[in-house]
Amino acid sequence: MDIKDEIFAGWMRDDGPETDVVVSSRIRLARNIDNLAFTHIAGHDDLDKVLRTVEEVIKSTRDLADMKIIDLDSLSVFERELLVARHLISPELAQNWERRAVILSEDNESSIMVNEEDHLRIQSLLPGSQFQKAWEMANRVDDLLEAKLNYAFSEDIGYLTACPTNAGTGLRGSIMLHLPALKRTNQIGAMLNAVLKLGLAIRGTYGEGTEATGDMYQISNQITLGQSEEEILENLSGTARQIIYQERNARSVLLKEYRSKVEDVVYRAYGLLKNARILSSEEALKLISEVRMGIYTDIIKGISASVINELMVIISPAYVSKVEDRELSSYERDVKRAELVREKLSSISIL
């Protein structure tokens, strides 16, 4: 399997509700096989177990056997680090892949985690605003699974999982923020605060233990225990309503006082984007946030967000890895880098 031929996921696309803040959202179900250790307790014979149930019962299940089945162990290690970043498998599966797989949909947007911290982690990733009909996505796949295998539940509390913190419901929903304005009037902090005391996590780019870059924000539930669904869907989309409403205030403000500075922030991006030689992955993260504020803010025409993300994607370390097949040291890996993204942008002209 060619996981480099497969760049776009169905989160990249520009056409979700919110889409010039959100950038994603995602529900992810923690479930796990009843009367089989928890994954890091778990022997080989426990691991390959849990992988030939799953397995047969997604080709068994008429509304699941579409879904692609990719055993991790047969992937190079550049494949695997180009699924961490089109968002479909964690990093912690990356880095622990012996007896562990991932099962994708066609168009990417739901996949079955198998082995990760838990023996199912079931997500739903959309682009845009959109928790409910993730939910429900996650939901009809976790209840089609449940159908057929016997999870580890308590009537008193839940579904158990390996982590306290996910038993429960098992859910965790996230969603994917672009705040390029919040960072620049120097609001960011005074937001990120508010949000922590309302018991949400703030993560990085690629969930827990990550940084936030490209002005890319993740947030969270972090309880999963006493709480409904519902409850914690609403809590996640009403702080996210806030956010959204302060962040477009913000770019307001930015272009009301300061749209010659903005401009010819977005024009230099772009532009360095463009025609650049060598870019690390830290500046070209920077630069594709300052163009995605410019197409949000009308700046620039002619480019679309989802170019944008895709570019996400190519100047990963792992997707140019994996074009030149071979593992390349830091100045090859910034120079493949700028040209890769200067041929992406090579057939677009801007307005």
Second form
Protein chains: 2
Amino acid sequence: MDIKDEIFAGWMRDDGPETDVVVSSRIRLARNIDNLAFTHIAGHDDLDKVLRTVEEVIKSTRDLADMKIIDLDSLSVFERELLVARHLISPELAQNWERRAVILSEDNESSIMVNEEDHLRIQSLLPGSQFQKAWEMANRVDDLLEAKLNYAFSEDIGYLTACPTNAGTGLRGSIMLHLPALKRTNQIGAMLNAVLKLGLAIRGTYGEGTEATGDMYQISNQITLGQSEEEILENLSGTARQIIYQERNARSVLLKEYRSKVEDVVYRAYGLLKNARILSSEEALKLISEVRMGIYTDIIKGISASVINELMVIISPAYVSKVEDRELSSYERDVKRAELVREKLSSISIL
Amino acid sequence: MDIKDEIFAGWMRDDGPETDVVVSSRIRLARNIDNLAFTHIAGHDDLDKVLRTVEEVIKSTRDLADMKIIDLDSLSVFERELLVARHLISPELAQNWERRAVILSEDNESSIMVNEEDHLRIQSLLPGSQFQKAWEMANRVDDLLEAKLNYAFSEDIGYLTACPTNAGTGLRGSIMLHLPALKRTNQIGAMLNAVLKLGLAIRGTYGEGTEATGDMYQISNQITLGQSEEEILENLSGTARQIIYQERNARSVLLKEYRSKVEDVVYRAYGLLKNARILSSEEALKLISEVRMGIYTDIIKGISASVINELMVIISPAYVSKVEDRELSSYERDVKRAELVREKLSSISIL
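Next up, the form predicted in complex with another copy of the chain in place of the form predicted on its own?
Let us now look at the entire complex, which starts with that chain.
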């Protein structure tokens, strides 16, 4: 399979609800198989047993049999990193890949990580704001698995997990938000504080620390125990609705007060992505974020948010290295990255 | 006449010799009419008399009668500044415009300023490195005028001028050089010192002080007395040849050692000029210089240096204001400038 066909994943579509602010919604369920040691203390035999057991269930369940089982041992480091960049596996699974697997639905919207922190991490990932649908998808996979697997479960607590912070529902919902206008109007700090006070976690999705490269912020629930799945998701969705409203409002203000300035930022970013010959991933993310803002403020037309989402994967060090299939120096990567971005944008004519 | 047809001047053509490094060559002859006070101490009557006398000579001389006499009093401030930006009159003449005129040949390659520091400043301005031809052109106009005018002249000194530094030949030759590679390889300081030691003057053509915006440097002779016209021009030409050689050498080194870096600079500059919505004249000059370097290093194709030379006039505050025909705020000018640059580049497709 050509590496260039391997970029796409369902969450990159631009037809989800509220994609002007919400990049994607994710549901993750943590499950473990009863009477087998949790992954971090499990020996090779137990890890292998989990893999074999899950594989058999997938193959023997009609509604899951289409899913593709990928043994992480069989992949190169770049291929594993590329799965991370496409948000299909966690960075932790890519780091600790021996006796691990990921099971993917055809559209990549559903996945199951095997032998991550928990034996099973069932994930569904959709474009835009759609927790309810993501929840239904993950829940369905979970039900199908549970019909054949004996999950570690306690009547008092609920699902048992390797780390107590996941116990109970085992549910983590997270939503990736693009907040360039809240950032530029200096409202992001207050917003982050408010989110933390609601008991939610927030982090920059790209780059380190609180400074979110590309103005991307991921919000997720901290609490998995003592609330129902519906309560957890309603809390997240409600918070997301508030932030979406604020971001849209900030965009209106920016456009009303500083239209030329915003246009300048957007078109310069486009001009640089289209022409640069050396591009660090950090600069690329910044420029991509600026073009994304331009798309959803109708400043720039003829380029879809889907292309922008693909670019976010294309610029990842893993993808750039994978295309060349060898270890590149940081400088070589920056040159190659610029080339790949230009190639992707070469067919685009903005209006 | 549409303002947009008024940009062009002969020096902007890209078919001159050595245009990769030399933008233009200029010859200027200072002359005064005998028995009339020098301009700076002349009363209205004398100034008017100079104007009338010169006008009559032009109109009555078959080989000069095609020249267009432009009374500076009849122009708006933007029109005068635009003549400066096109290098057709000096900033001083635009500042002190009352009872002043400029006389232009059809191709704008020859001009005569009337009542500048001297009664007559005969100029010829050609693209690339061609002092000899420029000298012949100015000399011819000078001979035609001298046939009918009584110049202030002393057997001992030569032509007499308002400022003693111009006396003798009254000749100033100047050459505008584009030296981006000498700048980027940190050789420009040593080169400037060497030029000064040869008794030549050097200045950044755009912007203030020694820091030349757009990497443009103008070199001219200081001495007008005690050397023949041929000696003066040979000294200038020889120095120019040295600098051209050095600049080309520096470009080769840059391309050999840092090709991707140079390409990055060139294409980013092109991408910004093509897309920016707000553009200061200083940034525009910097970007134009970078694209010019790209044209003559064959990095960027499909755009001519002639377009680049026109852009250097288009971005001038005078041109931007003239298009709107009103006083613009600095911010309005920056927005309008970006629009004019995009318009000029809209028909360009780089290869």
